[in-house]
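A lone chain, given as structure tokens: the form predicted alone.
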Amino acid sequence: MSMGEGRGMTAIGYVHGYSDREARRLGDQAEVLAELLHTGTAYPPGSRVLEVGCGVGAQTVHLAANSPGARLVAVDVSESSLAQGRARVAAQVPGADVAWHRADLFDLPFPDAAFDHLFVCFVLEHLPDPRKALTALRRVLRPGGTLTVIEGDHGSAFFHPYSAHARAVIDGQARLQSAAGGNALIGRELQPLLNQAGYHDIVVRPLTVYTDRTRPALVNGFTRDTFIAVFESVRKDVLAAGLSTAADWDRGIADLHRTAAADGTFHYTFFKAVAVNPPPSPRS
């Protein structure tokens, strides 16, 4: 799903805008889903972790706050957006090790083999290549470091009560991403492409969020302030690009609230991967 961040490169169709409603939203759903997609990963003290496609640093903080002795460098596109991650990190997690540095994955300033560890949050679904992308991560991951690779899947989303208007926006939002180069459904790719890459020991695990009456705050945080707000960000760029009429959208948007009342549940799946970089292969 085009939840996240994801604008550390160029040739990018970030969809979502650099507004400043965007940007707490995102502060928002990273809290919200915190304990799902950061629970089990923490970097050793002196570690050198890179996390590429940082934003508003809104994982930045999870990452500093669960791995306090490693040595954390971000990495952006957007000056507007480190600036944000800077503030955000400082009152958040003060005293916390982090280098912040304008930069695109595909011409990153460091040496080779320079990191340990490299983090990769909803950067992914935004690439036309995301294969050539991770291919390059290998490029400043040291022989034997991991790789985190964090996305969301369209195809994931199901709810009650059932709505072909509902289904319909959110098969609208991942048209207008595919047409700007992305991939709302790349969830489900992760272990091939990680594999085309060239990385080894691929581990994947799906990390479902469910919400009913009976957890309000993630109905809220969730269901409501980051799935819904982000097809009701977009609403102007799909009626531009002909992808639905303002009547079909709306009441899309309408039936996808009804998922979020009393009697409604929702469900999504995120899909994390941890990979190896191995050694160069002999020559022959």
Second form
2 protein chains.
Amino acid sequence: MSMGEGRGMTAIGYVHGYSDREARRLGDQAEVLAELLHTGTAYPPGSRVLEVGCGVGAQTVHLAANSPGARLVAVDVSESSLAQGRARVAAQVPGADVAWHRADLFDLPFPDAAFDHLFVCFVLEHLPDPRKALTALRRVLRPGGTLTVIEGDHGSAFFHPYSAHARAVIDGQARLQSAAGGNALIGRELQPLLNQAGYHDIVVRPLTVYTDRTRPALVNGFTRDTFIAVFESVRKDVLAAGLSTAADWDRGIADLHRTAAADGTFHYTFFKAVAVNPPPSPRS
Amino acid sequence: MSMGEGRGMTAIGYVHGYSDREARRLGDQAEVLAELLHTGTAYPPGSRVLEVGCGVGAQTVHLAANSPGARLVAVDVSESSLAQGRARVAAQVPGADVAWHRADLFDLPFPDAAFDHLFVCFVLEHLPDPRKALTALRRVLRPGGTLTVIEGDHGSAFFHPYSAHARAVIDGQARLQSAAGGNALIGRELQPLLNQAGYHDIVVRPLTVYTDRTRPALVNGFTRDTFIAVFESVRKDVLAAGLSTAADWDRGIADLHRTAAADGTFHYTFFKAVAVNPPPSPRS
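Form predicted alone done, so how does the form predicted in complex with another copy of the chain look?
All chains and molecules follow, beginning with the one already shown.
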């Protein structure tokens, strides 16, 4: 669903594009969401940590800030995203130890078991075969090391006042992402995906964002500037794909804005999974 | 949505009926949900607490257990529910100080400001005018006293694997409840309802239940025995109302059970609101 970092980890189409405005949106929302998403994620000094699909570094700055002394490596397929990520980290976490590499998730330039921990946020949603990706990542993760995955789920969104047009906007974006090979509803699947990819000790936790008028910073920072902004950013593509009419889409967007108004409420759930890479089985 | 206590607080139809099996279901689920719903709810010794719509006492036992010394009063419109509630509390919280009254929410036999705190759980979902009910309750709550409201929201349910038939089952039950004058999607509306009813200092928190194979007790206790059980219990009524066919309904129920199987996941959100009854305004 791309409620966050857009990372084109592979050559598939990236639904959000790479405009400057998009980069700013990703940065803003990361501030608002950082506490929710990063609580509990801190790596010991000296540990080798790989962020897969770092994009413009919106999560990398929090990894660096929350794990001083960890040896962070960040990879992405986009050179320009990496350049933005490097600049962002330099500005926000001066002195952070981050190495940046342009690389594809399925062809990582690292030896086996090179990392103690992997961090993958808002990446699987864009992949045609997320299970294959999770399986491939195990090669560079040492046995006993952990993988942390964060994804959203557009099907988790509900709001007041109810609007079929608003619902259609969310569904339209999900169909667009699906047509590009992704899955905007992947959050609910993290547990089975990790299980099928061979990870052990899987713990999945829902991370809920709920906004109403008593939480004005979150109404602005999440409902308006993060969630609705995702949909406003794909209007042209949705219309071009024939997934909505301009009139229906604009009414849906207007109705979504009503959920951020005086008597509106809005609810969205992210999923955060932590799992362990088991030792190779004796038979393999 | 009646994910829990059914309390026929007024004379409107109660969608779940009052069978023995229903009473057992309500008791079982209350155990599983008690910690989630009651955390943070404890009243000081000597405080006067009214539970509105206590039903068969599934929440009353937790109120009594968590607030020893509070003077609890429990009301419901159903004599037989009250009898069951009285027996349940006597068995599970011996010595608890609970007074039981048969009463209608809109005609409570108590003086103004008789209570320091009100507790209302899974009641508003059954009322045609929940705002009017919340407004009426302010009479018996002292200025400065608190109201706690807990409701579910069927629109918050999502699951893996996805199934349009399962979704239709949930929507069918919601339409049945709606036809009876209720609202199975009321959780998301608590904040505006309380605001419109004149309460102050409203804090609404989502309480999320997420189940997957790593949480087998919750898969059984919540997904199967609480959530799916709600729908299994209304099959006859849904079919009689023409809201589904037997084949579609049974397929939807089977698909819901798949969400409780090996690679399934299930997500549901309750909402808990706490608000303060303000002093009467100078002009009123």
